[in-house]
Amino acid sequence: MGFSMVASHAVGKGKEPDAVFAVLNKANIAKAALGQEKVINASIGAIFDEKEQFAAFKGVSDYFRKLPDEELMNYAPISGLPDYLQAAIDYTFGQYKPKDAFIKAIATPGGTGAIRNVFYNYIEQGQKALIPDWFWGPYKTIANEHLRDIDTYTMFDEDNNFTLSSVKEKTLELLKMQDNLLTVYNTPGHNPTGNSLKYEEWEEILDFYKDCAKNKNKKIILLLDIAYIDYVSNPDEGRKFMKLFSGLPENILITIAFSMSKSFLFYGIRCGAIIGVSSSSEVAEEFAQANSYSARGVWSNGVRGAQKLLVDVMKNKELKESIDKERTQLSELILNRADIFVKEAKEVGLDILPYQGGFFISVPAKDPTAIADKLMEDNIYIVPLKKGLRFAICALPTHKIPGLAAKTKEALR
């Protein structure tokens, strides 16, 4: 390249546009030219209703707009409102809070801020975090931004079963090279596949990490990204595996990226928390201190109004039930849309990855960009990934889904 003013680690950053928003921009241009009905925009991970309008919870919107200025716009403590931190913990675990564990939380700007803190604070510069080969692209961006890297395990075998053997193989490989091991699990409702790990799979995963932790020189950190936890068929049952985080060895730390973006459709108001679970009070306190320091050093304060909203939702039974009802209705709408796509995919012989919930369905493809471009010729806008195509089923009105699997199958030919 030519003359550069940035520091060496920043050279070349930002050359490639964000994959999702680049496709979204093309879809919006097509809509403006052709009209909304002629465009299928399955790019953005946000819920749109049956009229293809941005969906929000009336209970959230009404309450948020009525907050007094003091609560809406004033500073929050750096770590977050104390009541908010407890509310985030209570909401995350539901009835499955680990009993034999110390649990701490620090406010973050959405789940992304939580993920950033774990990547930065729990692996060394130059080390690798372990993520699945089907993954949310910003994991890599966050790692690279903080001079870390990623390695991937194979998520599915030939029969589309979760490949725990690959997790084990890659874990042992990385533990030979680094003492800190950070592994990301995006479940339930994985982005981009919609897969959810089973309770029995979690039991086996944790047994494996307990065995790894027998070497006290090794530090095992699990990062659980639960952005879509409320969009599976039974969100309460989907939390059951969390009770397994009780009584773990002190050199295993569970971190959970809690986000209000999807659970409360608060995408742009950026509110979340990083939650730490440890059998050691010392490790839990260190977690709170390190992540509070990071908050001050990166974004300073979180959004007070959003924190206040969650506090009051968890204290006000009527308000919570109202919002829960709205969320359930939208969740059922997404699951119904997904059912149509999954059923038609089976009928036309389109290979898709296992879907149990969440905003997305993925289709394996050898040349994803070429297939996405081909679909674009038919005014179908989806996001090409490294190993396939991501369909944001959350954004498509139901009447636009029939026939989409067949068109995708044809494009693959």
The other form holds:
There are 2 protein chains.
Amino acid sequence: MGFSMVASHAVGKGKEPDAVFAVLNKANIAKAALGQEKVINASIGAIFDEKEQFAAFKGVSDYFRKLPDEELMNYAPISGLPDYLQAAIDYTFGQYKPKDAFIKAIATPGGTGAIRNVFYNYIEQGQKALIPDWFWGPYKTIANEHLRDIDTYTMFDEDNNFTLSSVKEKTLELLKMQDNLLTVYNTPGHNPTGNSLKYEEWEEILDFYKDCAKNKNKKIILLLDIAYIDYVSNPDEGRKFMKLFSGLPENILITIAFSMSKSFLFYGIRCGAIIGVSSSSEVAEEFAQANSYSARGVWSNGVRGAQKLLVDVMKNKELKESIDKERTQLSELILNRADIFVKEAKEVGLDILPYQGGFFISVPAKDPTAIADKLMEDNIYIVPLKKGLRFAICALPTHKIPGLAAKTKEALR
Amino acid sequence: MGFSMVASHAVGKGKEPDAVFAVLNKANIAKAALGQEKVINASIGAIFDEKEQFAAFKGVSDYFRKLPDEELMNYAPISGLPDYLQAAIDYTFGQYKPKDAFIKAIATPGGTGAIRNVFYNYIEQGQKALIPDWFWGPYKTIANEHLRDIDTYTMFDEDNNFTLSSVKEKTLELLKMQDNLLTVYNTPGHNPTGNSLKYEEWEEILDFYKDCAKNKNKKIILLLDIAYIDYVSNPDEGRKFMKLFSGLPENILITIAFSMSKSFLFYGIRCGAIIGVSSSSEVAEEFAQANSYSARGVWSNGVRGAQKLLVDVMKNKELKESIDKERTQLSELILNRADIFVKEAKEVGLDILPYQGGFFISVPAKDPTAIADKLMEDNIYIVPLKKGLRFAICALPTHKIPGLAAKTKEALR
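Okay, that is the form predicted alone; can I get the form predicted in complex with a further copy of the same chain now?
Below is the whole assembly, all chains and molecules, this chain first.
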């Protein structure tokens, strides 16, 4: 340990490179050396089309580029353009806006900023957020950056069914140690597995939390990361569970990380919102104030042009329908790519986790880094996780998918 | 105090609306009721042209809108495009890059994100950052959001000279209580006064810190907020002091908040970087790692399109010169507006703080909120600060400036 200038809590942080971007880097080097056709880059969570070109929605791109200078470049209010906040709420819930609830939103830089605000504002320093054992790595980074930690529940049983029993067990365990309980649900189209919670599972989850909430000292916070909500076979139906957030006890707060990154292919524009749902107007108001203060104290305002685009899309039926159509086509393309992988996995006897939508498919593995390295020798670039391998099916043109399951099965031997 | 769901440190935060945006709101309401010509809106720190339209650089706007989809919308790496980091460094230092130093940069959402990272990573929870008594309000918000605080030094003596003696006194006081010392310098073109530190002042400041740094237990961190660096009469000359950051002791770290908000009129696009300068390669490396981790754990990556634009501007001489020319014209316009106010203030005997550049002029006042309210009756909208009134001269077309000093003098009576 050499000379250090940072504060004590920041010593040694950031020594490990980001897992996803590290693999992406290697894939790009291979691509430059061997040519794109020889490399299977299934590392990054962005959609590439059948020619392996970056995919954008023409309707979004054209409209964004034509915004007036002031809408594109002037400051947005700290909390976000008021119309944007409403648009984000409308877009998120679709037909399933909870009726008996106060709903507030505050603009954030993408989903990450939204998640940061909930982790920071709703659990105490030193406490743990509960997340599944198959998880997007940055949840842990976000927790650790803010001197919080994570605990994990077992996501699947031996038959690959979602194990609500593990959520319950871990929740009761954590509630013995801390009054604030934050649980993350990344659904529909969970990253990295593609799992979507069923409506009936949501009913059971909420019944369970209502039971927990009978102890009024407990503050139960759910964080829904819905980044992939539009990439399932029926995005409208996939929102149905949200109507269940109606009339909850006042010590249950639902928070939702809305992001334009995937739904508008606006990853690098950084526009999202944190949405709060509470049966208490006081709790909803506190939510808006705390998150607005965090915005001012962390990143200031959001990206105005993206906010304005969403406002206009939600007001302009024709524009919305044309973008929706592009999104549906792309979503079908990804679901089709996934189908091929799933089918071949079955044929070659490769054990994969249940995929219902989203950008990724996961394969359980005992030594993920070693397997990832092995696949790299075959010019296949995927992200090794704690418990397996993540395939970014979104990034692979269809013709590169056949054979991938077999090669993975081979590497696992 | 009603029912609350937030963690203990977040209780009650955000109850006060943001001062600047609150005044702006009122100004906009007045504008809608009375018409633009009747309202003097000197609240927001964005440039409006002589027709009181939002000012953008044509060269910037045109180029940004024509970026390929992938450059505009795909993810940037967490730390920023490597070429962007180099471009931000090159742009910041101009001809005055410190020679005997390691320089690193990490992308941030505007200057705010850069400031956040230094406040969070370089002083301990509970410690204080030292800022001037005339200060941009969010410094305090940023500190408080992260459970840190501020202390202030007296910026000007009775003759309106910068009082380095107060910086020294406060520094020695703080060093008795904490090992990490973070001092913010917002210069050239200080917000809210327009003050710029002279080269000789910088020499004296650095000599003082070198003395402090003889105690090797102390970690001395300077944070330069250079948001307004291009809006002084000679932006090149205004950078000269930066060459003094060469060969400093390893326990002095210079950090610089680079922002495209003002220099490229990209306020609402949110693109900046935190730059670190150290004589120790280890300290520079730690700086990059800690800030990169913070990016991943707070907002993820930055706005790629803005990063790409800066890369291309710095590589394309013609494009750079055309944008530089637009910037010089706009800067001259603002300096000219300020000249009118300064001259009239002298004529009517209005005491103002020394303005050398930037977007704002400040007037000391005993009860700033009452005076601001009084001016509002005259449809003049300015931001009341702790010690006076802030006039956003950048936002007022030249023809609205004559008479403003007299009206302010009148309100102060």
